[in-house]
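As a starting point, one isolated chain is supplied in structure tokens, in the form predicted on its own.
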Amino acid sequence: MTDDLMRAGSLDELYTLLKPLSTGPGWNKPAPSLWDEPRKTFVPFRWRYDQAKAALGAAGRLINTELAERRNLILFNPVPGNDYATTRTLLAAYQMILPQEKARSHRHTPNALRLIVDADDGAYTVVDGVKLMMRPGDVLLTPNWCWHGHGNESPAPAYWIDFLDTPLIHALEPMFFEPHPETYEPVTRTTTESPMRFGWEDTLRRLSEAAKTPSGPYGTQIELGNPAMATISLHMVLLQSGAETAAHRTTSNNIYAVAQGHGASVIDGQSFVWSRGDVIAVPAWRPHSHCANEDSVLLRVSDEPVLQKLDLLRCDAG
């Protein structure tokens, strides 16, 4: 093969003698391996909590927890070739547990976080160890290791939002998985104090207390966490009724999940009408404003702990 390679008496004949050896020519290459700014691969999206919550009512009667680890809906971005990723790097998913379920334990290096939207008192997750109560509002952390598990000891159904980087670590490839030895977490304590949880109430406290900023990028956003995980940050955003927030654009993904009220977000010139629980999808490089029609409040999931630690992070003006 070296000789007749070396004896190539055209182009053609040396990209044939190349192909078997999974070698390609760089000066020929299909398509090209760089480009002037990122492309629009994913796409801007908006799925409805009112209909989530109706599919995991029929999910609930259909399926339990002994054939479903997690009775959740995975929302994937509707672009050919894809059934998992939200965005290339961030998944999000509705997920219900019913009256005196438990979920099993498990752990895995992805890691994860809940934004609760309905819930009574009783529902409850298990980070090692720890009993986490859920009320709505509350943003819940699993990261990367952590034993957790959920239950529900109220008498209604708990709905939330789970957001992971699991496409980042397929990308990445140390995916680790391992159900709990004991199939549910012993609970050591009972607590509503941890660094696992950001309480709704704390949230709308830090919101009123902060400098307000309508018109920013992201209106008035606090921070949970600095970051929440090292690969996800989380913001919760204030909206001011009636003010519009400055369109921009961010190498970074973003998926925005309401907590309270109603609006509609801007994205890539499409308009998104979004109420409370839904999810909006902002791909990496896509302009996008928000306007709300009513104070509202808006957890934005994000990767820019990533791109921060790799110096790709970009934002500019819309």
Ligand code: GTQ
Given for the second form:
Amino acid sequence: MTDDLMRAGSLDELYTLLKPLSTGPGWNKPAPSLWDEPRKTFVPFRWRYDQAKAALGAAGRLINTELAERRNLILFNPVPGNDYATTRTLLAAYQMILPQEKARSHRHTPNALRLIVDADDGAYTVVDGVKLMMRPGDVLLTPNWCWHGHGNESPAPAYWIDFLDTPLIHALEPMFFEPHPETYEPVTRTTTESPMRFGWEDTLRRLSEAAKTPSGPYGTQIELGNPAMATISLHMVLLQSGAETAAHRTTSNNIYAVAQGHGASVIDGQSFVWSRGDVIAVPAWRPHSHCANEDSVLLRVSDEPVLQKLDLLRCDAG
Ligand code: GTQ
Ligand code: FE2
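Show the same protein again, this time as the form predicted in complex with the ligand rather than the form predicted on its own.
All chains and molecules follow, beginning with the one already shown.
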């Protein structure tokens, strides 16, 4: 066995002998394994809330929450071969629940959160037995392994945007999922004061009190949590009417969702207009800046904590 290898008379002969041993020459790879800076694998993109809302309306007629674990629309990054991830590590999805519907409780290792876009009084999520009402602009967390289910006792459909780190968990492998043994987790109490909830009123108050840095890379931003979850950080970004943020690029992946207002972002030379409820993907190392036509608030969802902990976070002016 090893004699053949030792006697290989040419590189090609050596490669042929190595192949069945699942071994290859590092000096003769078709593609390099190291490169000088991050590749722009995923592309910048913008998804429109009006289109998602229309599609979810149709889905509301065509599928119910008995059949679908969740009535959600996956926002997959439009690159060849991808039908799931929004950026390398993060997923965004629109979700809708009809009046009187309940989406059963489950738990999973991916961290998740939602930004509520449209919901009347009576839409809620239950996180580890605690009922949290959903109002527009609220951010609700369901971290790793927390039970969660949703319901709607209001007369109107409720719409929100989910964010999960599922693509990261797919890459790292530690996926676990469990349906709740009682299907719908019983509610033990209802509250507005929870580490799982960042209310819209509080966000607006904190932004109004924050020192204004309208032309900073992230406008005027406040953080929700510190970080909100082990793998995901959340910021509320205030963009003042007419101000343009400083262009910059970062090794973190960012997804923006528009909580209020309208404007445009330039991402690696491409311009995307946006308004309330829209979602914008800014994959790693894409220089970007934002400009609002009226005072606007964006939720910035980022994998920064992962890069930070691994000592891989780098930012510059692009
Ligand atoms: O609401 O629990 O969009 O588990 C994807 C996976 C939503 C949820 C999604 C989920 C959920
Ligand atoms: Fe879930």
